[in-house]
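We begin with a single chain expressed as structure tokens, specifically the form predicted alone.
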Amino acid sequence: MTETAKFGPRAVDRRSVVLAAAGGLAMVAAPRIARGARPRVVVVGGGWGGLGALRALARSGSAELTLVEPHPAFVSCPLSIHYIVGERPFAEFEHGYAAIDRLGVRRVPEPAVAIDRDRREVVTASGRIGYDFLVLAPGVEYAEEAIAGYAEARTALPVGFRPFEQHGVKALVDRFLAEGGTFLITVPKPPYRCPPAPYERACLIAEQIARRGTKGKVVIADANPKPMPPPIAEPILAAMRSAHGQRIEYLPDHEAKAVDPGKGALDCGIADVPFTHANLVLPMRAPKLLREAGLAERWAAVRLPDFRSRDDDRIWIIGDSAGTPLPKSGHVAFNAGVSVAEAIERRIAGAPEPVPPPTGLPAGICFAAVTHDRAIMINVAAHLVPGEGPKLRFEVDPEPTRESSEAAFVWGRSMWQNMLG
């Protein structure tokens, strides 16, 4: 069962909460490892996920540290709305991997293409890269076939929920602030990566079209009954309501089907919905490269509390493509990595698994931005409860303050920094 608790403006100091929280669990001292012939730990992702346990492995030196990542750079998916809105610079949320590179990690500028078990080696295009622990953390993947019509207009109707893909949602949102009509965003059913973004994306636009004067609206299909998760569902609904009001139009249970842009009508089974911009949140999934190595049907099959796979003792599976009830997260999936990290320096030293295990599982601050200055903090706290499985605890703004939407950048540049700073 989960448990929900809402906080306003003066019940925490937000500033305390998301340093302790970005900062706090970043820190946690990894056990000291004896010298000796290093083994080679290969962390597959270059996000929040596979940065939170390089940053922590690299602190002990136990281990010789390869990442595999093809961008040149992170980007922060997390408060990249404003960006895409025209509020901020896209280089606030590109950072580089210098201080990677400056820790003595190998990097290798290319997506791994597959992993053999058998020989545990990663596969590049250049080569095979052998590991004794390997950490998965590469993201997710678009069902693309699950809304008929997508693939063949996926360049018209870019998702936005993977690093670089901002461009193509932000040129989207220009041409209907400048052209006019109907903005239509789809939101799937869960398990999705982060949420509350499908509502914040509403949102923002929608105080873009009062700012310019833009003659239209935008339209949200939720395949779902309410907003996800339902603890923010009152928090968002309200907002959207006195923030925006007419400017969005709220349709529930409208799960998308097929599309045809040409016609500007998405076929949600009990209507079609007609639009003249559409950006289309896809049914997500692990990547095909987990899947084919026999680690993931839809999600990764993962041990708690400690991420490693059900299917092979060697290999940690952390972020968004871990089948697990977390929320799919940035931060959830950073506290996770540092927990792999120790995990994996306790197998390096040879140490005996804690006895009883822990129940504390990785928690996450995400925020929710209703306007370009006011946002719902959301706190996320999990816990394993013996014979019964994952629960998690909410605390939600009851509604948006000035003080969250400043508590949301001061945690986004802690977490930058303890990544890459």
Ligand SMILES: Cc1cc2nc3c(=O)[nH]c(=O)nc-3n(C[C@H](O)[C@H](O)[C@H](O)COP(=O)(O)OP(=O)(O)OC[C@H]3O[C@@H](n4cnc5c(N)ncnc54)[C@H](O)[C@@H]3O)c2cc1C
Given for the second form:
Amino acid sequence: MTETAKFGPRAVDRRSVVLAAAGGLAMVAAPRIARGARPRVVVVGGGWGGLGALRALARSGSAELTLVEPHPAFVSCPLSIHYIVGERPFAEFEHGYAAIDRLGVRRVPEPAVAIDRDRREVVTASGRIGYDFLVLAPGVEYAEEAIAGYAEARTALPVGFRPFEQHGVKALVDRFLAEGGTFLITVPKPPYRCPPAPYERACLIAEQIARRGTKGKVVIADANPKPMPPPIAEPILAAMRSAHGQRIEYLPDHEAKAVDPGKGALDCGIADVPFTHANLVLPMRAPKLLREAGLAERWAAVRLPDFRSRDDDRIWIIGDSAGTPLPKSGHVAFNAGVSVAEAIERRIAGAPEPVPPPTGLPAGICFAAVTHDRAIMINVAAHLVPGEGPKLRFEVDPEPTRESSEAAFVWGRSMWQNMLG
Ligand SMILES: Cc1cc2nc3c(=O)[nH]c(=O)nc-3n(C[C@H](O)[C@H](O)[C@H](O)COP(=O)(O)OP(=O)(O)OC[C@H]3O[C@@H](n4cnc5c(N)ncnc54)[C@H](O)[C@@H]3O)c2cc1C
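The form predicted in complex with the named molecule, contrasted with the form predicted alone above:
The complete assembly is shown below, putting the previous chain first.
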């Protein structure tokens, strides 16, 4: 069950909240273990989750670490909307892996194409990497088949909900702002990555419509009856109305079924929605790497609180690939990485599992920008209730504030520093 609480702008010092949350992670020290024959830990995916695990594991030096990540640099999805609408440079959101290299982590710049669980090896195009323990954090894959016609038009319809796709979405938004028309954004049913993000995208594009005098509007075709997650529905709807008025049209219960980019039409079952430019946020799932390894159906099956695979005792799966009720957020992913590192350290040390098992779960912080300088801050606290499962408690700004917008950047910079500084 989800409980909801709200706090007003003065009830919290946002700067302290985000610094405590982000900075606190850097202080989490894994137990030190004497060096000997070091077990091999392989991390697949150098995003929020993978870097959380790597940084914490590297601190103790108890394992030989390998990162399998095809991209030469990390790119942040959080806050990247400010790049997409032309408010901030891309360089602010891209951070190289030099800090990881300096820690002595072996970096394999290729995608993992398979997990050979019998031989305990990660397979890439150029070879096999043996592991004793494996951390999987490859993020999400889009379920393209959910919207008929999407796969054929993929190049013209960038989603921009994975790192490295922001340039395509920016080009689409630039075209719309220059040409005018109807910019369509679809929202899938949850679970999907960062539920407030489609509404944030709509708001910041609507702000640019006003600033640049574009003749057009943004239409949100939402598969849900209200903006997701439920605790942000009222603040987001109110903020869209007051900040952007007629520049955003919100269509609830409009689930995308098929798209015809040539005709400029989205079929939502109950109605066709016309568009000139479209950003379809597709339903998501764990990448096929995990599904083909027998570790996931739609999402990876993990135990809480330690994110160990239900199917393999030597594998931990963190970040958005994991099937848990926790929000699919970078903050949760990073925190989960830190706690998985502690679990692996315990295994390496031969320490017993804690009894009773801990009930703490990673917390989430998320920001939904409503204009370039106002945002709604969303805090999610989570814990396990024995015999019942995870409980989540949301704290949501009742309205967007400048303080939350500033806090978003304080948080982002602290997290990037924790990961790659
Ligand atoms: C627009 C937007 C705004 C957001 N805002 C917030 C926010 O305010 N706060 C928040 O906490 N979260 C936010 N998020 C969510 C956050 O970005 C994700 O939850 C986070 O990225 C999840 O981390 P991850 O490690 O699971 O995946 P990712 O960060 O996506 O990292 C996955 C990594 O795995 C690599 N990879 C993929 N496949 C393979 C393979 N086969 N082999 C090797 N490597 C592979 C990828 O290259 C990538 O580097 C936002 C997301 C979006 C899209």
